[in-house]
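Next up: a single chain in structure tokens, the form predicted alone.
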Amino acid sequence: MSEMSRARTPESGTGAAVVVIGGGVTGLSAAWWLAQSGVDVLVLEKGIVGWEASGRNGGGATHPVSPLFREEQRLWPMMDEMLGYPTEFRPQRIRVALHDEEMEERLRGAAIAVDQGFSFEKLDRKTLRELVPLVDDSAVGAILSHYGGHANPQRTVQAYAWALQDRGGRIQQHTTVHDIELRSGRVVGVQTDRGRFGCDALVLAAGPQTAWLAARMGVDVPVAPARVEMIVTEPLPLMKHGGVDGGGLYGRQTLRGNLAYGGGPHEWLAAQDLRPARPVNSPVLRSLARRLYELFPKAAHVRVIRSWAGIVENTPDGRPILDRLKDPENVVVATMSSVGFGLSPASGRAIAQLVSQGHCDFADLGQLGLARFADLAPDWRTRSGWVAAAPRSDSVASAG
């Protein structure tokens, strides 16, 4: 497709030059970058923007294994100014090692960033305790990365949404897409419970619903949905570094002092069971609380005051799919496989370029193409053990 026309009116009816299905950070960022270029863009969201994984994650922005890593690192420090609204981004990240094997893992991960021109420092126990006074005294050490960081997911979602609207983009919430209209190898519109919306191009960034919607176009996008959960504690005195990972947990200390953390095991869901309002899984919450105590034993006295669950999609190899399809040729598929939040400034820009010029000029997206799954076994979920658990009979607590 030739360069996207500026503020072009759709061929008929209500719509936009570009329709984005999905109001998470990936879809909102892509729409914002398109609107920055003067493109008429409309985001359709079946619920509330950021209601699933985008607003329900640890807020990390540190992904050195991604081809979008350099752009992620370049953009995050500028996002508050660029968007015009606060994301509460804070630079750097501490990754605690509770044992020697975990330290080796931390160093291997840091080496990948070093190869790309970034740096880190190894922290001994004494320095670690000075920076993170809540940490377990038995921790063998940590690394402090001079890259990455963390932001507030809820603030960031709102910042994207407001910035998009400031630039003329539109968002329609509580609008569920039921079908995608094809004509002569192109998408020309979508059917929703609020009517038809025409478009010249489509961005499919619908999280766990991406596979079902792609199938409406005859495209197989292999993803498995899972529910992830978070807990938040009472506020504590602020540590010098709020972004601290360890013990299989991800999260941060908020600016108010709360500890907000999550981390597996996640609950695999059947493809048709994607209700975001499902009750929070009490056994998982107990596991999170126990491991948070193991990471921060000096916070054992604080209470968990809030918890919530969100749904994420996972690809077979755990890497995102960012691809401009050949058929239909005016569709970009974006599914981020649980790393969408941190990469959103860069992935949104990449998606906008895929829409407007057919390729990304700042990162090689070849390894994120859909074609890598061409020979995937039909029963890949079963082979990976990613199957929905049997219904539980035990009582569970509702999300707060």
Ligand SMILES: Cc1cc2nc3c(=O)[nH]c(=O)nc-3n(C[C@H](O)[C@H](O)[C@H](O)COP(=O)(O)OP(=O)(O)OC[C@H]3O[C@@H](n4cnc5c(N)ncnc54)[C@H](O)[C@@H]3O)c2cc1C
Contents of the next structure:
Amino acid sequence: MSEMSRARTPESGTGAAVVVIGGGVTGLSAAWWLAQSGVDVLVLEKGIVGWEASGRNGGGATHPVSPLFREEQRLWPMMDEMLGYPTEFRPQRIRVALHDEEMEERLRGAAIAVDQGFSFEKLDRKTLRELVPLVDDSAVGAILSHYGGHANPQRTVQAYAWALQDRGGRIQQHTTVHDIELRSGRVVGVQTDRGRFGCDALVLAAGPQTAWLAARMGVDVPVAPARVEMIVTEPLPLMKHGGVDGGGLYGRQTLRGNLAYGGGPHEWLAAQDLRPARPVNSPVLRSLARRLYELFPKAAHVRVIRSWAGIVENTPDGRPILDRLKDPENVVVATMSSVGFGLSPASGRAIAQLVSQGHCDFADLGQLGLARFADLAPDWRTRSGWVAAAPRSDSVASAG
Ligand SMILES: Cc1cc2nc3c(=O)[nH]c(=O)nc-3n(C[C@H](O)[C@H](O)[C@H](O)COP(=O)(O)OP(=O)(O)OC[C@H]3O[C@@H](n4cnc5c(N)ncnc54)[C@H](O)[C@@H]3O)c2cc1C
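Got the form predicted alone; any chance of the form predicted in complex with the ligand too?
Everything in the complex follows now, all chains and molecules, and the chain you saw is the first one.
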């Protein structure tokens, strides 16, 4: 693929030089980076862009354990300007601890960022209350990270999509890919419910559906889908820091003042049951509301006005898969294991480089390759306890 042509070739026909399956943040960002460097790119999306996890998440952009962390942190503050549209990105994060063990966990997490040159400060109860008026003395402390942040998922999806189109990229919505065409060890096109689209290279960024599509090429991508929920409250006066989390919850205060929070439990899904818009589940919703009240006791009076469910894609080790395959050799597989929103500026850039030059020159993607799962037991989901079942109150989601 490194010798891939930028323009459409006779092989790509009605398609594009690069076809991207999936109009979530991963596929859109990759397509935008490709279009910026002059590549003819087409995104095929079975619904509307951002309709799945990419438009339904907590908006967190703080992933110190990822090899893409530095790039995530470098790019976010520039994204509005680079895209030309607002993402509502706000820097920094306050991580509240409701008990001593949680404080230790916060400090351990921060140490990983410090090792990479980032800084944080410890907040005592009094300073925390000044910065976050919704907490009370039940919080034992917090850290304020001078890295990380959060953005508005819907705005961000929109921004990627518009910016991509501004640079000549194309998006075709309501187009479901149901097969991938191989010839002599290369993908030459995809079959959809709207006909065939040829391509010289393929990016497979279909979230939890990546596993099913990869299997069409004989490639095993271990992903366990799970359903998680979020709640949104009435608006409250804006706090200085919108990115406050704790007590196992992730989320943010929106620029309009609403508290938008999620935090499990995971409800594991069977691979064939990936309907994101299923109604929310009232015990899960109640658990989220209770935990939000524990985090922000001073917000006990506000009402929950909205809730939704989304599907997260989980790999066995919780890390994304970002890999250019050896066979077929013109394919990049990208599925983000519940951390794809925040990483999307960086993952998109990495994917674009994997497509056009065969390697990523700003991060070591070695630990994100599919090869790490070569010895995975076929029953890994069962062994992990990640089988489709009724919700369990003791398993807390890690999305975010
Ligand atoms: C409630 C919730 C909270 C979360 N919180 C955070 C957070 O705070 N921070 C963070 O970084 N991450 C968070 N995540 C995870 C994050 O949202 C995902 O990792 C990320 O959105 C994945 O993006 P994606 O583009 O790879 O996949 P998706 O958003 O799943 O997009 C894949 C797209 O592919 C399309 N598609 C699938 N199959 C086909 C097909 N056959 N043909 C055509 N199109 C197809 C789908 O319709 C979909 O639009 C959260 C997720 C949820 C659900």
